[in-house]
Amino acid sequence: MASARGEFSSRFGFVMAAAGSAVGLGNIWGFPTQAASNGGAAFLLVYLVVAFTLAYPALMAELIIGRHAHANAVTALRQISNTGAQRLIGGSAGIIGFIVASLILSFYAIVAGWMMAFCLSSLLTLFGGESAAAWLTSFGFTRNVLGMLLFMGLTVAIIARGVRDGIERWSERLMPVLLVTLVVLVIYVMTLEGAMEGLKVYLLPDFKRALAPDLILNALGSAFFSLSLGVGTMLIYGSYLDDRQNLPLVGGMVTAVDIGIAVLAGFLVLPAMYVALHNGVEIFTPDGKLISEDTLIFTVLPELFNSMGLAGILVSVFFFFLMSIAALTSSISMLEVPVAYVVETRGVARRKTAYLIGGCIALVSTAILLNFDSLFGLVITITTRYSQPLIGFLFCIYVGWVWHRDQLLQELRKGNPDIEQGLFWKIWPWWVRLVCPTIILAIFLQSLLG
């Protein structure tokens, strides 16, 4: 049962943790830099409406098939087959997500520990600590080394405490964090000369580059990416959701929350972008295109916090801050997927599994910080632009085509009832199973042809 291995204790508790995975350095970050270099508002707009057509229904087939097995994907996936050989591919494909999620986290906790590294920059820069900020900001094995494991220990701290005491306390007090310190940053950035030239990019479409096909499939992309799907994270947690929930309605809670703070972000990045180009910092290469994504947050914005004195020096504390936070919810969900794993197939006790898959990844870590310029981005590419398609389509097969219809049914009417009379039902089930599929696949060949 779903009690015996951990459960949330409330609706409340489950968006802010499933929310918090989805809200990674993807929203904070990687939303509004592909805003900024795909047209701003014609991308914001495509990104809205493909957001509710895609990433919205695969990610109620990752909940619908954890909160029926109440078990790690592996378990869940094998649980729904029907013959052996589906067994076996869906019993691959757990194992693959959860070793894809872990080098995820391997990548994603060396860019987080930056992230925590230049904001104990900022803050040794208010009390005159300026030689041991600027080692924080340099670019070196010993700095990128005790980031990550600065971050890693966090996150393995957090896992560690189980369901309700780890994911769920800490999400329910660092996501409202997150949000409020966001809102603060929105509202100052705003203040400044250049911003309503950032703001009118982002929210004025030009309707014919809405139209381009790159722009679609990349603001495809980044809405099936942002909510953290196609490793298992959503299916862990939604296996820890109790028989009474209303699964479309807690779906789309988390789906609403995590793009509404990706769109709030835009309005963060992209007005300080201008801001930086008001006070002489450039932001496009000198063929007219936008910097890339790494050097505008680790160079441009900080050379715009520089430019404002004091006050910007506080806020890049506050920003920093920002994205060490969404780092930090994102990266527990990543680990839980192994260590789930772990726990229910081997027996071995949560705490301890914690601690050694997150040595483990650490390991892996530290391997790509040695050799960084050849494995960090091909770790980055074969994770996220080759495994996660993949195996979210996998996800949506299962649930489209393996499992049957009527237990499927079964499983949403715990929740509701009277599913059967509603739109979901109506639209749902032939969507994941036909647009979804078709949608994930033109998405992985895109990354696959470049």
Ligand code: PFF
Given for the second form:
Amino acid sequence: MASARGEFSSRFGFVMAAAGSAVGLGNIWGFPTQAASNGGAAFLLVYLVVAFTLAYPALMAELIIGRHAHANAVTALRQISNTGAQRLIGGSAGIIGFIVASLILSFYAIVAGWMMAFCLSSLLTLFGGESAAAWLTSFGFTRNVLGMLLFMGLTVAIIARGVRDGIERWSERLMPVLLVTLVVLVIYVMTLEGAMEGLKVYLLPDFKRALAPDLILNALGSAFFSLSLGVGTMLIYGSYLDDRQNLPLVGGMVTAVDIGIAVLAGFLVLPAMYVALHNGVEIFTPDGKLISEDTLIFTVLPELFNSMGLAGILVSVFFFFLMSIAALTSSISMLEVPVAYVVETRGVARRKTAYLIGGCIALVSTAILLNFDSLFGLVITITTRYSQPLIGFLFCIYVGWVWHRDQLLQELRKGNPDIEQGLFWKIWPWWVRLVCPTIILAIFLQSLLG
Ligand code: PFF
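Target state, the form predicted together with 4-fluoro-L-phenylalanine; input state, the form predicted alone:
The complete assembly is shown below, putting the previous chain first.
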């Protein structure tokens, strides 16, 4: 269906954009360190199972609703509802999704701003600007706000250009650069002393740790965050897909790229940590666990880069550049959620909407920075731990219980006339109806009860 509201021009463009949304800080930073501290290859196995059995079906739910409605989440969920109550719940879920996407962007832009600051700092070091470089890597309000604003500016500039000229074009450019940078870094780090030890930690399975129940819950949380589920991002990207596309196939491609990059990032981050250990950098916490989260990225790795001389500065530029790109292709998908909603329902011009909403989110980020200790962690917890699974649950309910099964089949048939004969149609409809909601709910309750 040709539409005035924008559409991806090709399957490649869509896969790059959706994989760009999925591949972000969660993959390159979150996954490798979680795997390292939670049973190595065994965690990887659990993650793979969770990603394909729960995250992929939930991703399909969003893509199908979006492609069917060719509209934003609020309109789409109302459209497939049969009763007034369903329309109300669906519409509210869409609106909550757009608020959650904006809140995720508000903290994501702060972290991405740090990544850009570290990348710029290494570049300045290369050209002798030591004092500015030091300022860029030290935690301070001005540095944080400027980094965040720079990053938000780039995000807004891309979204203001629309689906093809903004999202698709930039994802097609940035994703290959991301992949090449990642591969080059992996190859280089592997040649360094100590790397093999890191590889062992990453690849030797410890099933006792990986099968602990809270770990499986963690793996689900990360898989949801990693595939950008439960905020309407994938729904809106699905709505820009044309009717000829085979949805289970493109969804599978996006999932595979997302997991592939996470796994590849493990081959960079873990070996790099043990190279750091070899160079005398502390990589364990006092209780013997591997350092993770912000200390890893902003302390351990920079110390490693410092200990490597000129090569280290170059690696640092590439590493933080990689992180910044990964963050940018994700952040544009977050901003697209509220922008698409306002453009479609209020008829405001896209450019104006992008700048306005981007500006509002930047204000929220500034408020978080002003109250960093109390707000930063809180916003992350509320959005990623509670809201994403809950809205993901609702999407599954709408596809599994609210939407008529024959309409669903018709939608899937568009890009794949023989879908009924395949495995996907035999398993997915009842899976998304029963298995996904039950498990998501169980996980949600578990995290609610602590
Ligand atoms: N998938 C992104 C990551 O792994 O970093 C995060 C993300 C993007 C979450 C888009 C939510 C979203 F809507």
